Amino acid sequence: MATAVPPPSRKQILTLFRSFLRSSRQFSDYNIREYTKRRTIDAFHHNKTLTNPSSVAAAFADGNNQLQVAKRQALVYHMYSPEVKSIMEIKC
């Protein structure tokens, strides 16, 4: 018989979002970088109501997997980002 997981705490329910948040900074590109941010922000919104013990653990388990894919693509977009910048990075 399976063990059922813990939901996770609020505490570390908000590590994981500014965790997301911090990832996010790391994008050198503006769209991607907002892009990430805005998506961070409305899934955790979308995912508020939960109730439910163990979709709550789902949620965040899978939400762990997506912080560590966009570190490493936060990491391989750095080595590899484009020379020109965003029309928004440009100053006047």
Second form
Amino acid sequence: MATAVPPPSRKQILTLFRSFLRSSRQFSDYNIREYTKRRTIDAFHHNKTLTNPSSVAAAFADGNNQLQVAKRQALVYHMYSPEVKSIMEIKC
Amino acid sequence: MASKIMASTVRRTLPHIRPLSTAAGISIKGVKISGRPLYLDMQATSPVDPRVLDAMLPYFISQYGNPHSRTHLYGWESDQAVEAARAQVASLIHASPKEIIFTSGATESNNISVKGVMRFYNENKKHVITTQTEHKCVLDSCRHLQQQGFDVTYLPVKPDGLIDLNELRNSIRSDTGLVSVMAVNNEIGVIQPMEEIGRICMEFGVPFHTDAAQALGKIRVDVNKWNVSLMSLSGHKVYGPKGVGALYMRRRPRIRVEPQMNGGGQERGVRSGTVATPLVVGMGAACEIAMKEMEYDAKRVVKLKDRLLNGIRTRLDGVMVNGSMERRYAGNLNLSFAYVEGESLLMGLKEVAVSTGSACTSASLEPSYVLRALGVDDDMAHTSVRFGIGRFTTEEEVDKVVELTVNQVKKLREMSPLYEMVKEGIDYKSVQWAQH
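Switch from the form predicted alone, shown above, to the form predicted together with the partner chain and output its structure.
The next block holds the full complex; its first chain is the one shown before.
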């Protein structure tokens, strides 16, 4: 292992978290939207206790990759979203 | 930066999709619903996870090569993707990638296992043991074998849905070629005692096949702990695409099958035909995600199941759970509502996508064979409803389902003369109905 990747700063982690939540709001599908939001919160909460800098860096890198996936898919889901929404979005 | 500009342009040019209120709704097959129903039928199929779709798209767009083309980049990269997916599927079931064969689904894998094994070991093995609650494809394959002169024993199940291990032990003969027991039942969600069955099969030296389509990604599947020789897997039950599945075939000791699809010898000669790279990549991605999310999903599903069951039970009586409560996958809740007719219950639950355990919705009026095997009364079997909870189900959806179900059941019971009799304390089974 050459030079280790520096662990992310608190500000970077918060930015990633907020980007995830923003991305989740853009999903047109009710279930995926709720899932992304919930999973983001739970994942960041779960990883809060990580102390080892390399595992923190690994989790951050993984988070960044997942964010790119979420951004792409939010677009794809938007392009193919059905005309009628889920009942959950209409009634409540 | 360019992608951000492009994304916002796409969003602006496409029609604004979020309606504030829509009176349009959907009208299909004579039914009008105001919006897309809540999806609670996870055992029938599961939605494709966006991460799986993301993994699949490149293989539809630019990396479209045939994995068996050996002479150019398109083939090489496709082959690399298939092998990576193979490893992902294998690691979820603790097998080696060399033991995974990709097929078109669990039905095909079941066909290869049941018919392929028996036809290969045709000379001295003439007997198959299976259960009465197996999936239709296994039962149909066994029936097909019976027509060709093989013997099949259909083991009965106890009222909780589990097989009796002593009965299994006593049914094994010297010419038994296969024991096929599904891991998690698709109708009632019951988990069979896989390790014990595996131990019995190892004792008698009989190959053990299991249909793990509903079990994959939901409970811990270990081909060595279970001692299975063959396992059928399905892509679309683990949030992957439809049209793909896999078959696990043990290498030590080697189990051999007669191929059901003949051709160019792909997939070790067991299943010829071009491997569908995008679908296989999707299944691999789904398995990898399932491995990471299994613990999180399992905890959540149990919580939601409790919320659903308690929500219904606090407001309704006469609710029976079909199948064992202890040995059960929580995401499959099969309930029977007494004094209610199944077809009318479903008609009132059009805003919830659920399935019934009866075949009322099909041509015949016979209740589901699985519920019949459990010994459930015909009238309870006709009112059974299967709620499937999955990764994407929300608490609000569960609350809404509880409300809709309870309201509909109460409404139907108000109209039911049988329920009136029960409330007055008359046992309607002992009534002598007068003939006119």
